[in-house]
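First comes one chain, alone, set out as structure tokens in the form predicted alone.
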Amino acid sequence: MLYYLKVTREAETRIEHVLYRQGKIVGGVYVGRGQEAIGVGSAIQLIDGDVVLPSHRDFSSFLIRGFTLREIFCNWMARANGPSRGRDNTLHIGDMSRNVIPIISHLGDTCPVACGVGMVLKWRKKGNVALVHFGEGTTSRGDVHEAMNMAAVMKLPVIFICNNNAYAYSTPTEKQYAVKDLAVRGAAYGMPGVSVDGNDVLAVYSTVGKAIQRARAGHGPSFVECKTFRMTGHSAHDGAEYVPERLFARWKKKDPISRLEKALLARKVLNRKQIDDLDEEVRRQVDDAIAQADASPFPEGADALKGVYCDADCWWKKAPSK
């Protein structure tokens, strides 16, 4: 867990604070600094056959499900050998062989897709589950409620994970909804709803783990609200001047990486030197991945139409009927 927390933080810091400002990444840059524990604590317990539908702030989910740092940096830097072949420069990537469904920009649209995935998983009867991530602002959309209702009625093995980072772009939670905890929305549709400290990776692991086991047993969906804070703007071009400094100071004390380090040191699972060595190894891995991506070619213009339509070799034509 500590490795994935650290490599996510280091990679996203380079993306937002170095590569974007060097002009090597253009367009929107969205990171999940401060809320890394949610992706790590949930995706790390998935097994073969499970499916994850990450949001744009769940970098760790891609790594845990098998994407390499080189692949991800190649995509951010729009290189020909990135997963989107240079067509896109964000985390709008997926891979059916690794059971990662690409992000839909309007995150609410991802929830009905998760229900479709859940229907297939239930049909296959192998005890697999689907995790879908979205923000608290997304829970105000109609398609999210339709998906939650459908999942509950059909007892689909879907875990709805709300990354509640307190701001939907520049809108604070008190201007978004009138309930204290979004977890009550789970109960409203007949599924368990739980709020958890989203900056405590062990708490996320435990809470999502219970929801996963429930879904594997055929008891249907759950709603998990992970309370956290976005320690940056909505994107790299957003200075977040609308966020009071006292909130950044308060949540900095709850940093998920520092908290796990303290817990591991207190229990003598790791010592300080081992943590320092891990930091050095993470920096080396990120340095290498960026160098490999920087040396990779940009796509040829003629390749722009390749893979637009499903040909004989695409995954959909080769997929089994069940």
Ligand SMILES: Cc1ncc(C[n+]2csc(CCOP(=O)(O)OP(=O)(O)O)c2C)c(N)n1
Contents of the next structure:
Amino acid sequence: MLYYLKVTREAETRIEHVLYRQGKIVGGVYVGRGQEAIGVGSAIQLIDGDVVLPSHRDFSSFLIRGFTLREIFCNWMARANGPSRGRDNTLHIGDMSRNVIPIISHLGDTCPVACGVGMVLKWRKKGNVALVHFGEGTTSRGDVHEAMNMAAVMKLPVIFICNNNAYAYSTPTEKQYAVKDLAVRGAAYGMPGVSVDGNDVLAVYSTVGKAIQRARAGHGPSFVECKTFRMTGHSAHDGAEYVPERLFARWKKKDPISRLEKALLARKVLNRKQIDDLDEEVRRQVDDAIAQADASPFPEGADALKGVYCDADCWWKKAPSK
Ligand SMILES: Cc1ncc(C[n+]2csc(CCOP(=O)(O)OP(=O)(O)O)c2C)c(N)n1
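Switch over from the form predicted alone to the form predicted together with the named molecule, please.
Every chain and every other molecule in the complex is listed next, the one we just looked at coming first.
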């Protein structure tokens, strides 16, 4: 867990603070600084056949599901050998062979897709589950509610994971919804709704873990609200001037990485030297991946239509019918 938290933080920091400013990333850069524990604590417990539908701040889910750092940097730097073949520079990436379905930019629309995935998983009867991630702003969209209702009625094995990071772009939660905890919305649809400290990776692990076990046992969906804070602007171009400094200071003390480090040190699972070595190894891996991506070619214009339609080798034609 500590490795995935750290590698996510290091990679996203380079993307936001170095590569974007060097002009190597064109377009928006959305990172999940401060909320890494949500993706890590959830995806790390998935098994073969489970599916994850990450949001735009869930870098770690991609790594945990088998994307390499090199692939991810190639995508951010719009290179031909990135998963989206140089067409996009964010984490709008998916791969059916790794059971990762990309986010749909129209926020909320990924939730009905998660229901479709849940229907397939239920029919296959292998006890697999789908995790779908989204922000608190997204919960104000109708699609999310329709999906939660459908999942509850059909007892679909879908875990709805809300990263409540306090701001939807520049809109604070009190200007957006009138309940104290979004988790109460679970009950409205007939599914468990739980709020958890989203900066405590072990708490996320255990809460999402219980929801996963419930879904595997055929008891249907759950809604998990992970309370966290976005320790940066909405995007790299946004200085977050609308966020009071005191909030950054308060949430810095709850940083998910230092919290896990402290717990591991206190319980003597790791010592300081091992943590320093891990930091160095993570930096080295990120350096290598960036260098490899930087040396990769940009796409050729003639390849622009490749993979847009289902060619002979597309995953869908190769997918098993059951
Ligand atoms: C339907 C829709 N409306 C607006 C946008 C523009 N937009 C992209 S991210 C974002 C903020 C979403 O906030 P939230 O769901 O809380 O997620 P967060 O970015 O805070 O993780 C907005 C408004 C969009 N992509 N889709």
